[in-house]
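What follows is a single chain, given as structure tokens, in the form predicted alone.
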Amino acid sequence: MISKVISGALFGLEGYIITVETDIYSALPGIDIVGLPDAAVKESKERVKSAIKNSGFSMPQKRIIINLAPANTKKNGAYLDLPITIAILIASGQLVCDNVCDYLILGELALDGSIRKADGVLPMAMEARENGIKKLIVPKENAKEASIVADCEIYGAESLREAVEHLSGVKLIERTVTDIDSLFKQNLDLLDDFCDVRGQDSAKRALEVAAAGAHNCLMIGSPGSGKTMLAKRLPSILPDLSFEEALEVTKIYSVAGLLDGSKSLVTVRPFRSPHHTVSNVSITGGGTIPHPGEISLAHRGVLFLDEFPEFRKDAIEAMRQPLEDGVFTVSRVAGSATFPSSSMLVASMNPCKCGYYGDSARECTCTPQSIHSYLGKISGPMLDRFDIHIQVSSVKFENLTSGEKGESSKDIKERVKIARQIQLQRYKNLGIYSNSQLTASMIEEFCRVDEKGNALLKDVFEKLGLSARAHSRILKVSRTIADLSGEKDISPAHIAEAIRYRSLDKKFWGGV
């Protein structure tokens, strides 16, 4: 008897449908799995045998052929255990279910028949809906995650026995339902607040501009000046995620296996801070089986790179294209996987090895050659990817002991939110959501300046020896500053402030 069960698989961030076909016939007992299975799928034979036996069923003492269609795509992961087992039970007559093809079934089996959590359930559930499959049996721990897909019935099974009883109609599993609106009622008080930062008013203003336009920024300052403290508070002033953005982020975290089983949706903008020993593949994504890297895990959020020059040079340079394009494509023999990478890059660094070059309070002990070598770890093209450069000065004693709290994140966030709404309205038909994404043609249309502004730009362009990219980024930042001020036109004052955020090129890199 031949049986068919619908399941799913992943390539990159996308799910696709797999049909598990099973045939049982009289011959020497054994199981053969065909259809390009990887090692994890091949090993499912032993897990399936034990799960069937320990769940009170009988393993057929016949020849079992399992075909995973389509046969020309590589199948990986242990989440095919459950559909393979269900297909065997149907083919052997131990399970009668006329509507099994109405379900997408997936899950890894333990030897005792319990079902373990699987990665990438969300994109597979979305693909099931696109193919007209509205019912899913998934691991209990993944049920909340899958339930955010609209118009689908999600049933979370804890064991093989439970899944079989549901399909046979003996005992139905309670459907998992999630109230999407309630997920966004988050407690933002858990985030670090800018009111705890003493002094650093200019740095906080620069980060407000960065948040308002989703601009990349580089912070340079002495050790202990508060660079990391400022960066960690940046998520507290970013606008809340929309449902569409939350779905994008959740999909990435689902595939990466980083989704908390107690949560069905990532509702807070991600903040990723990898160690400087991370490899370029870990930063951008890739591998034999393509997986998202840190720049994709920070999608719609912040990627913070502390001690920026200490990162491997190939890891730093590998970020240039994803930062520019907002996506990173990994090409393998089996196909190409594209990962989104629309994140804010925030990096911090000391100006030299000892950390005190340019500091007014302590003297630098580095040689000019050492300083040049240290700063040279950041190439000119990479430096150009930062719209905003911030010098974070050492905090004065008076600021530390004043006891006066600064402006709260809540107040700053309100201004950022209004500026972002202006941008969303302005670019609603252009497929972008912030000033940082403006293309060359869009800059000409939306970042027009008057004669005084042009004269100021020309003077600075020639004196600082700025690149064409730096010129474009000054205009983008000027547009954001104007939005924060609620002004339609870019004034010379907005340009002057934007230029101030590019002055560190000349001070530390000599215009390189």
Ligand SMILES: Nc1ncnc2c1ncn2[C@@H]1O[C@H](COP(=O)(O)OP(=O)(O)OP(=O)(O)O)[C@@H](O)[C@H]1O
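All values reported here derive from a predicted model rather than from experimental measurement. Rigid core (definition): largest C-alpha set, two forms, superposition within 1.5 Å. Numbering follows the first chain given and starts at 1. What changes on going to the form predicted together with the ligand:
- Once the rigid core is used as the reference frame, the Cα position of Ser370 differs between these two forms by 2 Å or more.
- After superposing the rigid core, the C-alpha of Leu438 moves by 2 Å or more between these two forms.
- Once both forms are fitted on their core, a CA shift of 2 Å or more is seen for Cys447 between these two forms.
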Contents of the next structure:
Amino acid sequence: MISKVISGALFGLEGYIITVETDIYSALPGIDIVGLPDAAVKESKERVKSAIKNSGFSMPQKRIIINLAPANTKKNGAYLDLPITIAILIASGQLVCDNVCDYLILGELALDGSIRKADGVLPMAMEARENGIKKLIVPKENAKEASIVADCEIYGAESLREAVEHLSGVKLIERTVTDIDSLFKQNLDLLDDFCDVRGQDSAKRALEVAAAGAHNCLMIGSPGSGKTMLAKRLPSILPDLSFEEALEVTKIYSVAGLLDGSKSLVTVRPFRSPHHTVSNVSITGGGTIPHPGEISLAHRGVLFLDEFPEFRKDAIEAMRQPLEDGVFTVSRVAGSATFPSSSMLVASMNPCKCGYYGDSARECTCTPQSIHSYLGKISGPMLDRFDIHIQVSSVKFENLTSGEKGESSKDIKERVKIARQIQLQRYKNLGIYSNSQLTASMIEEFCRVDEKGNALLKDVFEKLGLSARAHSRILKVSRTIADLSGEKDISPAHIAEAIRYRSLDKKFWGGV
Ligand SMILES: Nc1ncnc2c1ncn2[C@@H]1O[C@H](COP(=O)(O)OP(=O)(O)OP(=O)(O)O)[C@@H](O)[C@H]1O
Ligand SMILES: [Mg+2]
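Taking the form predicted alone as the starting point, write out the structure of the form predicted together with the ligand.
The complete assembly is shown below, putting the previous chain first.
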């Protein structure tokens, strides 16, 4: 008898449907798997045999041929174990199920027949729905994650036995249902709050501007001044993720295997802080079976590069392009996979080796050469990726001990949200969503400056010797500052503030 079971596989972030066909005939016992299986799929033979035996079924003493269709795409991953086993049990008459093709079935089997957690279940569940398959049997630990796909019935199975009993109708598995609204509420309380940061008003204001316009920013300051602390709180003032955005982010985490059973939907903007020893591939993504990297794990959130000059040059260079484009494409023989990578880049650094160059409270002990070579680790083009530069000075003793709490993230976020809405409205037909994405021609249209403002810009340019490159950055940030204060036109005061966020490269790097 021939049986047919539907399952799924993954390439990059996209799931696709696989049909597992099984035929059993009298010949020398053995299993053959055809249809471009990779090593993990080939090895499933051994797991399947043991799981069948240890779950109280018997392995047919005949020739079993398993065909994975479509035949021309490579199948990887161990989650075909369960559909292959179900197909064998149906073909050998040990399981009777008329509606097995209503289900998409996936899961890796352990030798004792229990089902292990799989990566990428969410994109596969989304693909199932696209193809009109509304019932899924998935590993129990992945059931919550799959259940965020609307209109699908999700059954989380712990073992082969459970899956078989469900399909035969002997004992149904309880359906997993998720209340999405409550997930959004739950997670927002877990973020660190800006009210814990004492003093540092100007740094906080600069981060508010950065968040409002999704501008990349670079923080320079002495050790212990609170740079890491400030950066970590940034997600708490970014606007909430919409459901579509949350789904986009969760898909990436699902494929990366970073969702645990309790976290089924990523509802808080991600904050990724890779260590400076990180390799090219871990930061951008890639590998033989394409995997998302840190820039994609930070999608729609914050990518924080702490101790920025310590990062490997090639790693920094490798992420420049994907950060600019908002996507990273991995090309392989089997096809190309595209991972989204649209995040806010925040970097922090000390201004020199000892950390105190430019600090008003403590003397720097570095030689001019060592300061020069330390700062020289950041190339001009990289420095140019940051619209906003923030100097974080040592926090004053009075501020630390005053007991006075700062403004809460909730209040700051409210202002950021309004500024983002203004931008969304303004750019609704242009395919961008924030001021940081403005192109040269858009800047001309949306960042017009009056005569007074122009005079100020001219004056500062001549005095500080700023380059033309800095010009567009200042205008973009001025636009964000105007949006934050709800004003249609950019005023000289907005420009003056934006210039402040651009004067550090002059101070530390001598202008770019
Ligand atoms: N403004 C502040 N208010 C309250 N606590 C602060 C502040 N600044 C620093 N701290 C305390 O100091 C600790 C160290 O700060 P943090 O790690 O953010 O410094 P940093 O600037 O990142 O230093 P480094 O350059 O060494 O990485 C924080 O965990 C916090 O407890
Ligand atoms: Mg730090």
